Each structure stands twice: as structure tokens, then as C-alpha cells.
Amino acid sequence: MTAPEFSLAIHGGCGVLPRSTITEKFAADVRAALHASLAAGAAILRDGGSALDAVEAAVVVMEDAAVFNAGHGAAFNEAGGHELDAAIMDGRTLEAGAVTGARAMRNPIRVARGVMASGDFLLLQGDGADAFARHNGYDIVPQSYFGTDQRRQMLAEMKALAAEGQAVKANEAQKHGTVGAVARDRHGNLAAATSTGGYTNKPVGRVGDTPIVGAGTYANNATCAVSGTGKGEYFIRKVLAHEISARIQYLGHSLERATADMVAELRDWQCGAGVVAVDRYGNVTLPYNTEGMYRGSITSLKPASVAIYE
């Protein structure tokens, strides 16, 4: 079988609205945003650009789209504010950069890329992350930029469920959401990028898996690139993204088997989860254990395809 010259896969989170509640307009908006994300990343890859540039570009589009829980459209924490997380990793060098608890940067994934480029540190948090963004000229926005009416409604719903002791009954869209991208470029290099607002009504200061290299974000040219979505605490405990890489490297598992097994294991923990991943050969997989996952992929051999449910 001919291997693709480049591959790109994206997700907008497994925190999808249930089929019974999603409107045609919202579904159309999601699909349009996914197609725009794929187009941004694929344009770079077609021109011989790097996987790192491609995943950053793809995630920026989703951060700017109000339909996803990242950047504009991010979930509210329990205090009614926003704290954003993002990470990016280069599979060629194993360099990475991340921010967590950011409150003022328009595109956390761009700042994470800047952190990686600094070379001195890997992860910046809170005020320090925002100060780095300001000092280096990244777009700064007020907290009001991130909130949407849909996210306010979800916060109210989660607070009501929590007050009744029924938070466990929340649907995946009410609970969490993330965006991410993985790519292989024409030079055989891999990269991964992930960005999120965390979960709705999360405690102030909570950090999930997205900015933790090896948990929600990982890339290694020897194996694969992975971006995850779901309840981050479980991804951290499993060191999920790195575990997928390790199973490929040390057990000889295929990308499809390694990712499917890990997602299935999280189902055993009653954790809604999904991942997008690409291996060193350009194979792509997008498994999830929830009702759906906003997702899409494109390769040099296959046209862009997006989906929400099965």
C-alpha cells in the first residue's frame, strides 16, 4: 500500500452535544470550522511545510471558532472565569512548549509554540504565561472575549446539577471539550498540538492533561503523534499519549491497536475519551468511546473528511 506523503487529523473534542439536542445550524457550524481547520493545516503540508506549523495553524482556527471549548468559546470555571491550557510538541526533536491557567491570550497554542522556541523552559502558568504573551507581542484579549451564551448556559446547568448532587449525570458537552491536531509532513516529521478551556465549572487553578506532555499531547518521530480529549485527570494517571507511543515502540502494536486499547481502558474507568493520532508511516486513527467526537482528517491520498457521530 502506498504511504501518504502527508497526513493531518484534528478533533474538536469528544464533548459533543447529544444527537437529540444538536441543531442543524450548530452541526453545520462545527463542520465548517473543522473543514477550515483541515484546510489551514493541509495548505502548509502540501507546500512542503512542517508538521509543527500545520498543527499550530489547524488549532488556531479551532481556537477562534466559538463552537469549540478552546480560546473563543472556552468553558467557564466555577468562579465564572476562563483559564486556558495548551501544548505543542515536535516529534523530530522532542521539544515542547505549554501554557496553563492562562487568562488573557487569544491563542494559547501560539504562545505554547513561543514557549517551546524560548528554549529555557517548557511550561508557564497563570500570570507568568500571560506576561510572557504580552512581552512577546501575542494577541491579548479581555476575559469577556472567551465567553459565549452557550458556555454560560452550560455553566448554569452544571452548577444546578452540582447543587443537586447529580453532576455525574451531565452530558459530555456539559462536562468538557478540547481541540487538537496531529500531523506527519513530507519530510517524515510528526507533531501534535492541543488546546482547551478545561471542563465546565472546574475549580479555579485546576490543570488537566492538555499541557502535560505525555498525557494529552505527545509526538515522537520514532512512533506517533497524539492529541487527546476527555476527562484529563484520567489521561494524566494513564500518561495516555506517551503510553500509546510506548506500546508501539516496545510491544510492536499498530497505531490502531494502541489507540483503541487505551480508549477502551478509559471506558472501563467510566471516562469519556477520544484521541486523534498519526504514526511515522502517515496512518491516521480517530477512536473515541462517547456518543460522538468532532473530528476530521486529510492526507495526500484522501480528501478532507469531517464527522460528529458514527
Given for the second form:
Number of protein chains: 2
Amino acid sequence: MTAPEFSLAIHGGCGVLPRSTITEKFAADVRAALHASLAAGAAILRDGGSALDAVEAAVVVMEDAAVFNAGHGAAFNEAGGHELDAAIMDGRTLEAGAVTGARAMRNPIRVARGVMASGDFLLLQGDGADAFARHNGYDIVPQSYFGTDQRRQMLAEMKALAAEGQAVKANEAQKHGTVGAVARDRHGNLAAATSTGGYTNKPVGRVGDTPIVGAGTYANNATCAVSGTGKGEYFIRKVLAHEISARIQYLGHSLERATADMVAELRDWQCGAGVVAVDRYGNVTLPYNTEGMYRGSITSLKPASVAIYE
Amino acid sequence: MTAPEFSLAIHGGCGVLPRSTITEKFAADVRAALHASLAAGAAILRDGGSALDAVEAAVVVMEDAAVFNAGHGAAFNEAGGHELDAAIMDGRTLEAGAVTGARAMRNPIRVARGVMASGDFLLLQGDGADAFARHNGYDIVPQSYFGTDQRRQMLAEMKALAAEGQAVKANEAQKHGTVGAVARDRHGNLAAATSTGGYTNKPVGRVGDTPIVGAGTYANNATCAVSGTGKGEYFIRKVLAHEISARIQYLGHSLERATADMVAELRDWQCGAGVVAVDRYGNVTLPYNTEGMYRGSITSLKPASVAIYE
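We have the form predicted alone; now please give the form predicted together with another copy of the chain.
What follows is the whole complex; the chain from before opens it.
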């Protein structure tokens, strides 16, 4: 089998709307946004650009799309506001950058890239993250930029369920959502990027797996690049993305086996979860244990394809 | 060789004062605080208490001691304030709790334990962390509680060095410090806890490895418990504590080899670093690559011992 010269896989979260309630319009918007994200990343990879640039570009498109829980369209927290998390990692150098609890930056993944480039620190939280964005000239937006009517309705639904003590009955779309991308470029370098608004009605200050290197985001040229989606606390406890890397490196597992095993382990913990991953050979895999996962992939050998359910 | 029935190892950071500048008084204060920390943890373990309770108790003593960079005595950030990080992890369940960017809680490790017990979320940042502490009745203190004259002097020194572009010349004590504990109890359960003020003159919002599960803090009954000290960004990039666990689990490395290899890898990255670790058999190890590390250990078979330099 010929190995692809470049590969890109993306997700818009495993918190999909149930098949029974999704509208044709919404599904079409999701597919269009996934295709636009793949196109943005693939254009860079096709021209010999870096995996790092490709995953950043792919995630920016999804942050700007209202249908995904990241950037514009981010989930509301319990206070009716938005706190955003993002991380990016370079598999060549193991450098990374991340922000958590950001409230004012339009594109958290761009700022995470800037944090990485700063070199001195890796993860900034809260006001410090937004101050870094302001100081370095990134786009600043009011909180109202992030909210959409759909997300506001989900907050009302979640608060109603919580008031009845029935929050566990919420569907995956009400609960969470994330966007992410992994890539291998023509030079053999891997990168991963993830961005999220967390989950609807989350406590102020809650940090999930997205900005945590090794949990929801990880890249290492020696093994793989991984971006996760699901209940972040479980990803953190499993150190999920790094665990996948370790099983490839030390147990010789294939990318497909290592990722499928971890997604199954999270199912055993009653945790809805999915990942997109690419290995050093350019293989891609997109396993999930929920009803669906907004997802897509493209390689030098295969045209872009996107999907929502099985 | 008989295995110990319980084990406890602690550190007060590898950011030790240079041997040439430390006073007898300061060294005596450090040794006394380390002994008090070991005594607090060992009393719990001796009575059949949990590793989790022991590491929390050991860290609380060090947070309250002015000589260590955690709680009272925490480093000043660039704005002349304090932002504290802490994490605790239960190797039996892989449950964890953590706080980052905390400004008002007296004992971050106690609040991290409370976050873990809450069950719903794992890591809280900034105002959300302090709000959790207030809401749940933890001790709240003004920022002035954390500062000491010694730390204020270090901030002045670091700002002077930074103004000259000579920040890299700072010594390990000026740069950073952390406290941590790992334990194995009579029931075979492991736990780890870490707490820090970060590094002197750090940017507002900067998060290090301490509150990141898998980086500076990790515990897993199947392998080991680890608490780190050093330049946190490197620990995060290496996913250091989880990497140690993976090498034990998948490569069959001993605790001593796995930790020594990682500390050596960080030296290759010009990163001052140390860890304390305990494995499932109760073996303890305390490697570091700096001039010294405030440290101590005790087991059911060996009396308490503390040290600063080699």
C-alpha cells in the first residue's frame, strides 16, 4: 500500500444532535463547514506547508462556524457566559501552546499558536490569556460574539434538566462539543490542534481536556497526533492522547488499535468520546463511541470526505 | 528484601538556594519543615490511613511553611501578586482534582482534594477556583498572606536581571520551587499531591505542570505515583509523570530507572528538574539534576530522613 504524502483528519465533536432531531439545514451547514475546514488545511499541506499551519487553519474555520462548540457558537457556562480552551502541539519539537478560560479572543487556536511561539510559557489561563491576546494584536471580540440562539436554548434546556436533577438525561449535543484537527505534512511532521467552549452549563472556571497536553491534544513525530472530544475529565484521568502514543511506541500497537482501545475504555467508563488521529505513516482514524461524530478527512491519495453518523 | 508496609516521599522543590548562599538558619528551617511534613503524612500511614490523606497532610505542612514556594511563601508573579496551582490524584481510582491561578485560598491542595471529591469536574482555574473554595468553606486569605520578605527580594532580583536581559542567569531558587508528596499506604494504594506558587516574575495567568495530571502530578496503583519540580513547561511537553508510568507498565523499567532516565532527559533539554516517586511495591526514589532538592522520605522500615544537597 502506498503511503499518503500528506494526511488531515478533523472533528467537530462527538456531541452530535440526535439523528431524530437534526434538521436537513443543520446537517448541511455542518457538512459545509467540515468541507471548508478540510479545504483550508489541505491547501496548505498540498503546497508543502507544515502540519502545524494546516491544523491551525482547519480549526480556525471550525471556530468561526456557528454550528460547532468553539469560538462563534461556543457553549454557555452556568453564568451565561463563555470560557474557551484551545491547544496546539508540534510533533517535531514537542513544543505546545494553550489557553484556558479565555473570554475575549475571537480565535483561541491562533492565540495558542502565539503562546507556543513565545517560547517562555506554554499554558495561559483566564485574564492572563486574554491580556496576552490583546498585547499581541489578536482579534478581540465581546462575549456576545460567541453566543448563538441554538446554544442559548441548550443552556435553558440544561438548566431545566438540572433543576429536576435530570442533567444526566441530556443528549451529547446539549452536553458538549469540541473541534480539532490532526495532520501529517509532506516532510513527515505531525501536529494536533483542539478548541472548545466546554460544555453547556459548565461551572465558571472549569477546565477540560482540550488545553491539556497529553489529554485532549498531543503530537509526537515518533508516534502520532491526536485530538479528542468527549467528557474531558475522563480524558485527563486516562492521559488519553499520550496513552495512545505510549501504546504505539512501547507496545507496537497500530494507530487504529491504540485509538479504538482507548475509545472503548472510555465507553466502559460511560464516557461519550471520540478522537481523530494520524500516525507517522500518514494513516488516519476517527473512532467514537457515541451516536455520531462530526468528522472528515483527506489525504494525498483520497478526496475529502465528511460524515456525521455511522 | 522485605517490602515496606507503607512509604512516603516528599520534596520542597529543586529550586534550592545555592550552597554558597544558604544560611544555617534557613537550612535548619527547611529541615524542620520537611520533618514536620513527613511526620504528618507518616502518622496517617502508620495508623492504616490512606495514601490520599497522607499526601494531602504532608503538602499542607509545606504550604504553611514560609521556606517553600507554595501557599505561605509563594513566589510573586510579574504583577507583584500570587497565583497558586495544586493537584492531587488517587492511584486507586485515577480520580484527580486540581486548581490553577488561585488567589485567595490558604491551602490549594485542600481545595484540589475538594474538587476531586465533587466528582463533576477535575480542574478549576482562576476566579472559579476561588469561588469554589469560598462556597465550600475553605480558609480564605488576603494576597498579603502568601508574600514573604525573601520572596519579595527575589522578585526585585528577577526584575533587575530581566531588565538587563539576564534572566537566564537567575539561580534555581530565584526561578522556581514547588512542594509535593507521594505515598503508598498499607492497603497498596498510591497517591500524589503537588502545590506551587510557580516561578518568580512569572506572567499573570501562566500555568505550569503542577496542576496538570500526567505532567507534574500522577498516581496509578498499577505503576507508580509521581510529583515533579522544575521548569513546568518541559514537564508538560514530556508528559513526564505519565511517561514514567508508561515506561514502568509497558517497558518493564524499574521505578528508579524510569525516573532517572526522565530527569536525565530534562537535563539534556537544559531543564532543572527533580521528582519524588513511589511504586506499587513501596520503593521510593528522589532523583534531581540540580545542585540539590529539598526532600525527605520515610517508610515502615526506615526512619525519616531529609536532605538538601547531595
